Every structure is written in structure tokens, then in C-alpha cells.
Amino acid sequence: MKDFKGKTAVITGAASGIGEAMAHKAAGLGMNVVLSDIEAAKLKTVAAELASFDVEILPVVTDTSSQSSVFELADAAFSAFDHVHFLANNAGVSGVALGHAWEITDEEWQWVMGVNWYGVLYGVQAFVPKMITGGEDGVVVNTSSIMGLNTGRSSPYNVSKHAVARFTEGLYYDLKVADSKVTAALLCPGPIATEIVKSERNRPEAETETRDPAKAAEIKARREAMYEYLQKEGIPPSDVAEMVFDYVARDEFYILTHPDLIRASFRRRAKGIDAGNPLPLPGDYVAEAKEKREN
């Protein structure tokens, strides 16, 4: 996909980070955007940001956890625009689970691989097949992470971004078989100067009431120095959207924002699956449990 002027894009998360940053680069495209986003007033907000652009804007308030909340986004944006070119399905969370695997709550797991995951799935559902009747060129860009091409410990964040990763390889390999005009192309961010730690503002209240003083406390603290760090280390939301962009022009799948630091976590991972060794684990897990067991 090569020409955007003129076509329309469609981008959930468009509230803030990496989603605000692809809207107002399909806008300066001269694309027409619909704005997806949980979040209202700050929808709103971007949406009067993007007005003094020569075209038409569409907010929309969309939980992608719910299916019917994304086929109700599809429909909104197909009854305006007739067709859609460019879908991102970029809404995510971060979750806040600690601990080991065992010890996740249901509610965590739902909540998170509700959004990352099953957001991505059902925008697919919603939007690809009128994408493909519509007969135009057309792109589908999933993000994932880092986190979905590497190894570590077990959080709902990473199984949801593999997941992520692995539907969307599987999808561009469906489209081709189809014999489509549509595409697909998978976001892979590492370190972005975005607030998606800060996610879970938009977590269900009954969620976070039954937490312990104590674990809520562990919480904040981790997640203020993790957005810390991401705000100092981070690359701006607006060079993942000039990647993106660029990327999609050219025709490639995986789009890496920082891709020795991805290519070399997934080595970790191959070197496993390679040679037979044991899962190399990265040095800071394995100073992390000895430092635990001399303690």
C-alpha cells in the first residue's frame, strides 16, 4: 500500500502513545481516520487536535474487549467511508500482574488478553472480509511487542503479544492464499515513550478494590519507575508512527523499533529450540532468583 491519500484509516488506541501518534501521521497522509479509543474526553481531544487537517475525522468510543463494541466500531466506519484501507489494531494494556504464572488472577488474565488479544481478533473479524469485498488495497497492522518475540517470565502482557504475533504471520499467510489485496503487517515496539504503563486507569474498579494495601503499593512503585524509564529510554511515539508508515509503503511484515535489541532476545529464545539447550534465561532473572536464595 503505497498511496494513502485519500483512503481511510481506522485505529483503536487513538487516544494517546503509539495510536495518537498513527493518527495524526494518516492525517497528515491525507487519510481520512476514524479514532477508536475506551477513553472519551481524551478522544474527543485528539479528534479537535486533528481538525485543522483537510479531513474527515470520526471518534469513536470502542472497548476492544467486547466483540460487539468492534463490529459496532466497523460498522460506524464503513457506513462513513464506504471502505477502509488502513486498520491498526493497536488498543493495549499493560496489566499489572506480579508474581509467578500461578499465582496471576483470573481477573487479570481476562482483562488483559480481553484487550491485547481478543481486541486484535475481533477487529480482524469486524473489518477484514468487508476489507477484502471492498477489492482496494488494503492493510491490517497488529501491534504486538518485543515481548511477543522473545522469552521470560510468564505475564498475561506477554502471552497476549505472542499471541498477537502469531495470529497476525498466520493472517498474512491467509490473505495471501485468498489471493487479497489486503495485507498484513505486525508491530513488534520495544522501549516507547508512551503512558501504557499507566493502564490501568481504564481497568474495571471491581478489579482493583479487592487488592491488599501492600500489594497496591508494590504496584505503583514498579509501575512509576518502569514509566520512568520508558519516558528517559524510550523513543517517541512519533517515530513508531513515521516507521509504520514507511514500513507498510514498502511492503514488510515485521516492523522492529529498536531491532537489535528484539533480534537479540528472540536468539535467546532460538538458541533453545537450535541446539537443544535448556531455556537460556536473561541475566537479570538468574541474578534475581540467586540473589533471592542466598537471602
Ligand SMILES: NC(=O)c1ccc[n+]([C@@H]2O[C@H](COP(=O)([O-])OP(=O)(O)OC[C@H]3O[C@@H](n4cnc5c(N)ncnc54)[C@H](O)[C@@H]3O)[C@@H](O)[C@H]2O)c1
Contents of the next structure:
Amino acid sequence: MKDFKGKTAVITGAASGIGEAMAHKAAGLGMNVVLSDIEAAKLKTVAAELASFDVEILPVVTDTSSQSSVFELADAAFSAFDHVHFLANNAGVSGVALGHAWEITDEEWQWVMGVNWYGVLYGVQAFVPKMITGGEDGVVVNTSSIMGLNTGRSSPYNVSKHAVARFTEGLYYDLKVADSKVTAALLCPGPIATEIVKSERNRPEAETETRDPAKAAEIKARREAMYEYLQKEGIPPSDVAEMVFDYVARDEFYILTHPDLIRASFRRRAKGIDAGNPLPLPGDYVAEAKEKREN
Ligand SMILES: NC(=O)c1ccc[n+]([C@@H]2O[C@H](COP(=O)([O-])OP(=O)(O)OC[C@H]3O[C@@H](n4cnc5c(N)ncnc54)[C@H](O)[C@@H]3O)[C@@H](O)[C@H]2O)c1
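Switching conditions: you have the form predicted on its own, so give me the form predicted together with the named molecule.
Full assembly next; the chain just shown is listed first.
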């Protein structure tokens, strides 16, 4: 998609971070923007900020883990505007739990997979058929992560992001096979300075993971360290938004914010597959296990 002016963007997770930055960029390019998020108050603030652009802004409170909520979002978008050209399935949560594959609770899996994976699936189900039949150029940008292409531990976050990556590759092929004017792109961010680590603010279930005080303290300490790391080392979300629209204009599929980091991490996975030996363990995991053994 080369021209954005006068077209319509729908962005989930638009009240914060990468989604908010994409909304600013889209409005700056002259697009009408449907802002969608579960956080109603912040959504209102972002909508007010965007009022200075000479475009139409429609905030819609949505829970992307609910299929009916995402279909209501699509109804609102297609009622307010003739067509949707740019859909960013971007809302996401980091998850709260720490633990081994066999320890994470069902509530945690359902929450993280619900927002990160089903949210993307529902977005495609609700919007793509109408985007195709409208007959205009369009793009679906799904947000995965560096964690969606690499190998590593078994957290629901990592699993959800792998699902998004593979699904979006498939969506790209399906759209080509259907000879559609709509295409797909996969956003894989590395570290970005956002609020993602604080996503328990949107967790619907009781915090079962944090009832054990020792575990709660460990989770809190890790979260704070990760938050500091992202604020210090992460690139600003506005840089990601610039990249997204540049890559879309060039019709590129993989939008990699940290190409060297992401390719190195992907190569480690490929190396394991080539060697017929599942996973060459990253050094930090080995060090962590050793430290636990010794303490
Ligand atoms: N920040 C990073 O380092 C990083 C790296 C890789 C991928 N990502 C991905 O980027 C995307 C955007 O995250 P961010 O970093 O901007 O974090 P963020 O927390 O700043 O923004 C995420 C937004 O999603 C919204 N959200 C959460 N649950 C929702 C739900 N059920 N329905 C609708 N909206 C919901 C939040 O309210 C928030 O506004 C996520 O998919 C995240 O996994 C982020």
C-alpha cells in the first residue's frame, strides 16, 4: 500500500506503546483512525491527543480476547467508514507467571493466548472478509515478537507469539492464493520502551500466580528489572511506527525492529534443527540453572 491519506486504519492496543505510536503516525499520514483498546480512560486520552489532526478518530473499547467484542469493533469501523485499509492486530500482554512448562496455570495460558493469539485470529476473521470484498488495497499487520521467531523457554507469551508468526505467514500465502488486493505483514519487535511488562493491569482473573509471597516477590523483582531494561535499552515506540509504515509502503513482509538480534536468534534455532539436536541452550539459561544448583 503506497498511499495512506484519506484511508482508514484500525489499531488494537492503541492506548499505549507501539499501538499508540502507530495511531499517531497513521493520523499524521492523513488516515482516519479507529483506536481500540481495553483501557477506556487511556483510549479517551489518546483520542483527545489525535483530535488536532485533520482526520476522523473513533475510539472503541474492545477486549481482543473476546470474539464478539472484536466483531463489534469491525461493525463499528465499517459503519463509521466506507472501508478499512490498514488493520494492526497489535494488542498484547506479557503474562505474569514465572515457571516451568508444567507449572503455569490454565488461567495464565488462557489470558495470554486469548489476547495475543486469539485476538489476532479474531481480528482476521472479523475484518479480512470485508477488506477483501471491498476490492481496495489493504494490509493486515500482526504484531508478533522476536520471541515469535526464536527458540527459548516455554512461556505462554513465547508460544502465543510463535502462533502469530506462523499464522501470519500463512495468511500472507492465503491472500496471494485468493488473488486479493489485501496483503499481510508480520511485525517482530525486539526490545521497545513501552508498558508491556506491566500488563497484569489488564489481567481479568484473580492473580493466582502471586498468592505465594515468595513467588510474588520474585515476579515483582523480575518485572521491575525487565521494565528498567526496556526503558533503558529499548527503542522508542515511535521508531517502530515509522518502520511499520515504511515497510508497508515497500510491501515487505517481515518488519524486524532489530534485524541483527532477531536473525542471530533465529539462526540459533536453525542450527539446532540442522544439527538434529533440539536446542543449543543460550548461555543465560545455563548460568541460571547453575546458580540455582549452587544456592
Ligand atoms: N515492548 C516490547 O519490547 C515488545 C517486544 C515485542 C513485541 N511486543 C508486542 O507489541 C505489542 C504492543 O505492546 P507494547 O509493547 O506497546 O505494550 P503496551 O502495554 O504499552 O501496549 C499494549 C496495549 O494492549 C492493550 N491490551 C491489553 N490487553 C488487551 C485486551 N484484552 N484487549 C484489547 N487491548 C488490550 C493494553 O491496554 C495496552 O494499551 C504487543 O503485542 C507486544 O507483545 C512488544
